[in-house]
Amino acid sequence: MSFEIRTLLAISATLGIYLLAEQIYIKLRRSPLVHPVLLSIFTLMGLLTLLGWDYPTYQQDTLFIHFLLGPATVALAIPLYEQMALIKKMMFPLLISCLVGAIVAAFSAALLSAVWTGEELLSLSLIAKSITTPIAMDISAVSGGSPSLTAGMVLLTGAIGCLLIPITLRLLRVQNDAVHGFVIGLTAHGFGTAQAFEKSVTCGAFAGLAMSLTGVLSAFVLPITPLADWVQVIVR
């Protein structure tokens, strides 16, 4: 098979699963357990292993899909730009939960596992599973985890904030658009983001605000913390 023809196939296939997904999720009412993304990486993993397509092929073929992330992340630029205001007016209570929610999220995950599990491998993959995968990965490998299980980690983690963040946000009353988005993208990163803006173009950019500094933010904080050591110490 040619490399053209290939490519194309690779392209139709991915836009059309996913496209399937899409509908699946709206018609069973946009329930995080069916989220469009998961099924498309389950369904794809599937038709990549029945016809034998190895994935370093499958990306290579795919390579204009990846291209286009670039552009999605900075069209999130839009919707900041318009809520300028209010996030000037919340910068200062922003960073500083941001920062604390970052912190707490890979501590309590990372030493609960190595306390739970006895894992170490594990513990230390969990550290950066509310971050974006790009970055959840590289704070990975600095902290002696393995990227791939931390890139599953945050699918999990994604899907999991999306199904509980709005039931817990709905039993304490927060009715607050920016508040619900901020909380969503910061504990369920893209998924959540994702997610926000299905509720509010509000919601939908504090949660891509959140993503963002968490990101920023447990990049440049979590390598420098000792929670890699306590882990060991912990499991040892």
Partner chain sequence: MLGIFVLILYWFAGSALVAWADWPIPGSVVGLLGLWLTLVIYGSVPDWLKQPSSLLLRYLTLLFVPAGVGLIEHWARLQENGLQILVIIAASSLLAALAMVAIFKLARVK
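Show the other one: the form predicted in complex with the partner chain, since we just had the form predicted alone.
This part shows the chain on its own.
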């Protein structure tokens, strides 16, 4: 197959499968178990195996889609800017809980994994699990993890968070939509934000805010914490 045809086939297959997965997701009442990302990733993995296509080739062929993550990350500045009035009103609790939440999410996952699995690459890749993918993959590369493994951990975290967090918040009697959104946006990033927008606009706005803020704060804070060193000490 010529390079051009193969690249076009890879891009068309990825877009087509994603759009189809989105329709299935909507038909099945937006259950996080059939999130379009999970569905399309597993379908494409099956397709690759079936066609005997190796991942590095597919990765190169879909570079165009991957490239758009850069401008998309920069574009997160816009919802952040638009929510400034809401943010200013509860600035202090938001900042503290975001910082604490991001640190607890990263430290608990990486340290638990280091102690329990003893796998260095896996534990380092779990550091960025609650961070929105484009930022998570960069943070992971900086702290010694594997960007593709991190992308997978982020996806699993999103799906698990969408299942667990709403139940937890109900048990904790959290009735404020802003708080609900902020917590699910921090732990379950884009998956949580999409789910929060289905609950209410306020809920979604705060989830989007938590997602962007966690990404930015983590990018600055996590690389200067000793977490990666601790993981290496525990594993060795």
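Because the structure is predicted, anything quoted here is derived from the model rather than measured. By rigid core we mean the largest C-alpha set that fits within 1.5 Å across both forms. Numbering follows the first chain given and starts at 1.
Relative to the superposed rigid core, A228 undergoes a CA displacement smaller than 2 Å between the two forms.
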